[in-house]
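Encoded as structure tokens, the following chain is the form predicted alone, with no partner shown.
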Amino acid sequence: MDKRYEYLEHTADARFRAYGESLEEAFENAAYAMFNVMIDTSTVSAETSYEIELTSEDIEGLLFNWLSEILFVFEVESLAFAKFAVDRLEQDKDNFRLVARALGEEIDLSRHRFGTEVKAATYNDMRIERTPEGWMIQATVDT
């Protein structure tokens, strides 16, 4: 698939569409979706990497717990991530379960370029949809 993700136009937030042959490889590129609103990815190395297994009741909790969860990395343990790998995404009779990697190293003030900040992943009009090509998510951040 071409084209990772896309950012569609939002009076306040950030809104993006990402893409995938698999819903993996769709939440991949939705992390650098909203990963490329803050920072600019190409200046961080992948030297890290930071284990995340995360469980919801449904598929948008899900996808919404995986943009939190790594900004709550990003904050909190001050790692900027380059790249994403969700290893195992599945769904049991109960809850949907993700098994991921995000690859980055420490925040450096003089090597990183940071654009603009994002408080939160929201709910707001979200979309996880299959298509003819793989699958669409839809998501917005709160700026």
Second form
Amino acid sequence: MDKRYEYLEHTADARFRAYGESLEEAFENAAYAMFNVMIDTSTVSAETSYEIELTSEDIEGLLFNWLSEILFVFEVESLAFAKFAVDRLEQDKDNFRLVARALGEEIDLSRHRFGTEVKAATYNDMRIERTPEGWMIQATVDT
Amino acid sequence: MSEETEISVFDILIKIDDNTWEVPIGYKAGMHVPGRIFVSGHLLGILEKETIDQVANVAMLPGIQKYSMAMPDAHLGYGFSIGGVAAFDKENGIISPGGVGFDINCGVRLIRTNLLENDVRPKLSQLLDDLFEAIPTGVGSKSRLRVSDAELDDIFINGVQWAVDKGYGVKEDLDHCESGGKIPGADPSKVSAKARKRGRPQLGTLGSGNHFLEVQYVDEIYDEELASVFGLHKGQVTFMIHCGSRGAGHQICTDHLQVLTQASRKYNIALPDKQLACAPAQSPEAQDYFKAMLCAANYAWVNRHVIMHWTREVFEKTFAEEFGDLGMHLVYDVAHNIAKLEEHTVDGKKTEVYVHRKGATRAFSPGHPDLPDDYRVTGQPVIIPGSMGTASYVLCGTKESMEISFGSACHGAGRVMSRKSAKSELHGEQVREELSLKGIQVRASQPSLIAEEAPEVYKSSSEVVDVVHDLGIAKKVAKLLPMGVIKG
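With the form predicted alone in hand, show me what the form predicted together with the partner chain looks like.
Every chain and every other molecule in the complex is listed next, the one we just looked at coming first.
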């Protein structure tokens, strides 16, 4: 993929499209897109790994949970992230399930470049679509 | 805005009067009531069509009363538009987190002083540095105040009363806070462990984005009589706090949005936008959200209260006087992201409704029983923050607001430019320089934030305020100009 994600115009919040050859990769890039609103991930190093496992009844719910969980871990563990790795994204008869790692380090206000706080993920105009190149995710986060 | 969009906005709406535009019931299939957008012709020209769609979407929700409304500062949100107001029948209506937002009880608090502009100018730089130091700001900031789980329960239930009992502020502060700084009915058992974890270290933190602290002075008085009741006079220095419920509120909304998404399916409520997830007002799902939302609302009032307390301490140090001697009284504190059970008159009958205000301020009339004794003659103070570098306003509620807008008015200037465009078109240091030439000093954790929040990215606060004044839903009392701004 040439472009991992791009930001779209939105008056008040941050809206982005994230791409991936696989759905896993699109989920990873959606996390980068959201997190880069808050912090320049290139200023963070991937020292520690945080495991994330989530389920949801539908794929939109899974994306909402994934983005929400990253915000939660960022805030309560004081971890800034450099890298997101979605190891498995699967569907059984009742649920969608995601197993992933978020890699980063403890927040260091002297080194990390912060932007605007993302308050929450939203379902607003959320799209998860197959494209000729793979997958496209559109999401809006509340800033 | 393209010309096409402008034409289509005027094509959709029916003009009722200069500042009232109707979204007709047939605009979208399934609308129960018309939409009402309160804007001037000029402000309508910069309104996105999607905002009108969001007003129409809200009109489709069960049990909506009279109109789905949008205030003059309306702009694109998620679920409800920002500036959206809607009331739903207590029995046959719904409750929706999409009508409150993630930042539950984001709001504004105004503190007056007996200092004059000239007393403060020479010490402004030091004052701002000390405030910036005393009050944690920015992404991921943590408070020096840590509360236990038991204390958090107390905060969720008792709001500002908890803070006053702990020695933050004084008893008189309670009267000058909307709902006395505590809405009864909050139930901490409806708040998740995750929300608690986010809430414990963040009391007394500003956050980021459009939140701010501002040292201001009264530039103009529009109504001497009302202003004197609020303790405001020309040249006087005031202090404004704009923030909300921080991670606790964001997580409470996130958690309950999941539950209500499933509940919408369970109760067969057709949703035009998934972010409008809701449930019948008296269902367990809706009531659980409401009781948790009240916890966040009470938390937010404590958050602003603790920040006010630390502000008073900084002023005491700077001016070597007790805050009481400095006349640092709370003028009022208003919520602008909240749902409340209120009594209103609909079709000539008094009825209880869940009023959702998302980016809108309560504006109760003179004589309303919910107001403190000293403001019962004036009507409720309505505090409208400007954007960075522009004027803020104090207004007061009117009888008309009860008739027209379920006792509501606008909440701020309203964005017109995205953060993305702001960052590419404006430079933080340049904006800082321009503001400095106007006598406004800025402290911010990142220069890019100054660009994202520059005056140009917002509608003019004065234009927005003129609409509510002309409509009569709130009356102008005073205009405040910034001297120093702290951005998270």
